[in-house]
Amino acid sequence: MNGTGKELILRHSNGTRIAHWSVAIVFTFLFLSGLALFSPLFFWLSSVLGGGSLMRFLHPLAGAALVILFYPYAATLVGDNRWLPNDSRWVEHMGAYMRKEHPDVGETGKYNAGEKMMFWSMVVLIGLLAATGVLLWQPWFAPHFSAGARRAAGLVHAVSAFIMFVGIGIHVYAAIWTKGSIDAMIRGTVTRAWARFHHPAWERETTAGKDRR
């Protein structure tokens, strides 16, 4: 097979789309709910997700959906957002990458560190926000708590969340920049010219063995 710039390689399986959507749904109903129960001023969300009540319910269970669906999807992830000293210069030059100047940060894996720093970032958060969930989760957890322990567990909560909803931001945000990479979550493949563009040696090793040119 020829190595053309237009040859379309894999990047994301079948399961590794039908995870990071099914997180991606989950955190959605999460963010909702949680602003209608953190605030009176969006409660009014929860007309669109089946009354408060209902909410109430489902809320601390998706919690838990969001866990189970993520850590088995992010334990095969580890491998490829493992920290190296290439991700550092990437950090160093970040405005000029943000600004399209595209600076010699070095070979690229198959994750660039910003998207590095998400993934580890929502290892953290997503474990902070289910340990205090927990606390939370009424009536079942949360009667065995003190109240100090439920009060320090509600903000330690809605940082974490806020956090959280900044990080989905800038990586939707992200996602959509640079050009090809909602198209690759979706389809699953990129080209061969964009593999080589934003990710050079995640591409050779993919590449490897095929005439490159």
Ligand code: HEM
Second form
Amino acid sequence: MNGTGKELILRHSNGTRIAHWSVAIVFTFLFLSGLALFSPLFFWLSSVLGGGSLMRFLHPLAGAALVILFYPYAATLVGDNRWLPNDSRWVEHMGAYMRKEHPDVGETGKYNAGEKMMFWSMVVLIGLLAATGVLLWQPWFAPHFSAGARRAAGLVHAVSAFIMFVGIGIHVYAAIWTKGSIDAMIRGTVTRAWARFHHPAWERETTAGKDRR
Ligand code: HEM
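Target state, the form predicted together with this ligand; input state, the form predicted on its own:
After this comes the whole thing, all chains and molecules, with the earlier chain placed first.
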């Protein structure tokens, strides 16, 4: 065994945590303002988001901010999110994993297959939302596109947003459910015991001195 279980090891650097929480704050604004713009049922939310016209003006700007914040952050995570053979085993046993039965899914690295799927779906969905958002952006870009193109963009934008909200919902649920995980995203560190239990292959890398982030 390497080190004591209570020893703290770095999981997320200061830069990573600032990027993550900035993305989360911008996403929350986009989620709430998007709901208000999507249906009159939720338009009341605009009263806490600066009023209807300011919120409508800020929504696409927040979308641009999400792109600027998310992709450089995501670029630093690509290496740890590469799909490995063990990840397919994790997916096969996902049900048992959720029931906390600890099936044998092999050695998990820095992120498990569930986190990797979330990561890659965000990479695709934020791209789709941004691309279709440009076609809907009044008064700057929308007038340059046909009504048909804007209708199609509106549909893809709404469907992508819905999948994203569900995905982030699962992400937040899993973060709360995995004790010690939110703490790691706030303070940056986890105990060696936590790392050994949830991400044994990554824990070994940190002892080998490979993880310097
Ligand atoms: C307020 C809600 C959120 C909470 C509580 C939360 C919590 C967390 C936690 C605890 C981790 C670390 C997991 C670990 O160490 O294994 C994490 C990682 C991550 N989060 Fe969040 N998060 C939130 C919102 C978001 C949003 C809105 C996005 C993106 C749009 C996001 C994207 C990510 C990514 C990309 C990672 C790294 C996972 C990977 O690379 O596979 N999070 N989050």
